[in-house]
Amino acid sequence: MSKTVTITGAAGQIGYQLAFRIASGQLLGANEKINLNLLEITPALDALKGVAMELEDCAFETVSNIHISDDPNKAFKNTDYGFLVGAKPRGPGMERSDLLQENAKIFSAQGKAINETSSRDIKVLVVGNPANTNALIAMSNAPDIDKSAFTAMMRLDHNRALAQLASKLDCHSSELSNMTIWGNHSTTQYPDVNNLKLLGESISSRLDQTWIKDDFIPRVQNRGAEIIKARGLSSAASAASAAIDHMRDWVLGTKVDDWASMAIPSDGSYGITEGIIYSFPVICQNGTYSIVQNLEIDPFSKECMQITEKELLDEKTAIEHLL
């Protein structure tokens, strides 16, 4: 039986990249058939038709059907995996609070559509920024769906951190494990190397702590801006790749002796306020995730974790009336 995958903002840069990679089988594997639902705002429907034509012309063996729509209720019907990519970008002179308000309208409507029409076992990944709080808004508007179904993407930050560390340590990123990104997908996030391993052996004590604090952490936090400055556009292919990594691990499981960073509804672990969508180290098995417990948190890490927690609490306050 085919699984249904819904991508919002599917004619945008990230959605476009994502659609073809999922259609080619990179998400669920070459033997899993999928129905692909693509959602866009009405003015972008012509562009979306072009995306659908291209997908058809690829003749992917894994794709059973392609549906395009500007109606969330149609796009999310029977959805098993939802990639919420489309969001209103920050415009000139726009405050973060304004951005939150504008996106709240989008993600409230999508949350309600998911609640009404999607599979009860849906897995939702919010990519559109501010991703953590957009996920909170969608979750709050889908009361009949388990809260654990709503996540936000920190995998891009996780992957960026591994790439920077691999370059510094002169190794391949696949040889590194147990990297953690805590908190919000913003410049307050905390890339934590305290449990980092190289080929299964602890490596954090060998890292220059001055480099970690003065170079590594700020670079991971600001990598998105660095790419915009170089490319003139925000990350697209790397964001799509990270979205697939996030969902594939969630569905098929994380690597043995490793974990992933996922923004999920906090259950109070590590003293983080319950309910906000906060990034934790998680292990995925059998389609579910669980927070890695009992990690030692030093004073510097605790301070960093609280800074990004406060930002998420402030964002929640700004849209509280919409939850």
Ligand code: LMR
Contents of the next structure:
Amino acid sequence: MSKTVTITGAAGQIGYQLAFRIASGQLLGANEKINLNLLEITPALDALKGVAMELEDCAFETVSNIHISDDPNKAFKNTDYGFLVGAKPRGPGMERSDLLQENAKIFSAQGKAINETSSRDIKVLVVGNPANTNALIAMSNAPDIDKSAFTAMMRLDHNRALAQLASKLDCHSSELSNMTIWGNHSTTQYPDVNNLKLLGESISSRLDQTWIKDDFIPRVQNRGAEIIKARGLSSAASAASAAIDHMRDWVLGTKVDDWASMAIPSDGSYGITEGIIYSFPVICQNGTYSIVQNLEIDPFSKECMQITEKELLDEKTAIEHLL
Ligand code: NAD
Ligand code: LMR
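Now show me the form predicted together with ligand LMR, since the one above was the form predicted alone.
Every chain and every other molecule in the complex is listed next, the one we just looked at coming first.
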């Protein structure tokens, strides 16, 4: 039976990459047929029509149906995999708290639509910023769906970290494993190399700690802004690629002897407050994820993990009335 994939903000930058890559089979493989539901706001429906026409023109073997809509209740009907990309960008003079409030409305409406209409086994990936808190809002508005269904994207940060490390170590990023991003998809995130392996061998003691603290960590934390400065637009193709990596690993499993970074509802592991959507190292198997336990946390890491936790708690306080 075909799986239903919903993409919100499908006429936007990321949506334009994501829809075609998913439709071509890069999420579930060449043998899985999908129904593609694309959601946009009403003023973007013409542009979305154009996207749907192009998708048709690709004649992808893996696509059964394409539906476009500006109604979340239609777009999330029977959804198995939801990519929540559409969000309001930060406008001139807008504070982060204003952005939180504006996007909170979008994600509470979409959470309600998911609750009413989606598959009970839906997997949700929130990409639209502030992604972790938007995921919290969607989750809180979908009380009939298991909380573990709601995740936010840290995979772009994880992949960015691997790319920086591969360049420094003069190896290929695929030879590195056990990278972790903790916390929020923001500049407070903590890219943690303490468990990093190169070709299965621990390498963290060989890393130059001055480079890690003064170059690597701030570079990964600020890579989004670096891309915006270079392109004049925020990352799009790399974000779509990371979104596929996140969902594919969740559905099909993480690589053997490796893990992924996913922002998920905290269960209190590593002392992180329950009830926020925080990035942990996770292993995915049989369509579920579990937090990698018992990693050693040194005092520097602990402090970094608490800084990003505090930011998420502050974001939660700012939108508490919508939960
Ligand atoms: P974009 O502005 O090009 O596209 C966003 C689209 O969402 C627009 O077409 C807009 O019409 C649509 N939209 C707005 N409100 C909507 C709603 N209520 N329902 C459906 N669609 C709606 O932006 P983009 O570059 O595609 O980025 C999308 C989001 O992803 C932004 O919030 C961006 O900050 C975020 N982002 C997150 C990460 C991450 O790693 N988590 C990385 C890159 C970008
Ligand atoms: C990114 O990490 O590239 C984005 O989240 C940046 C942004 O603010 O859209």
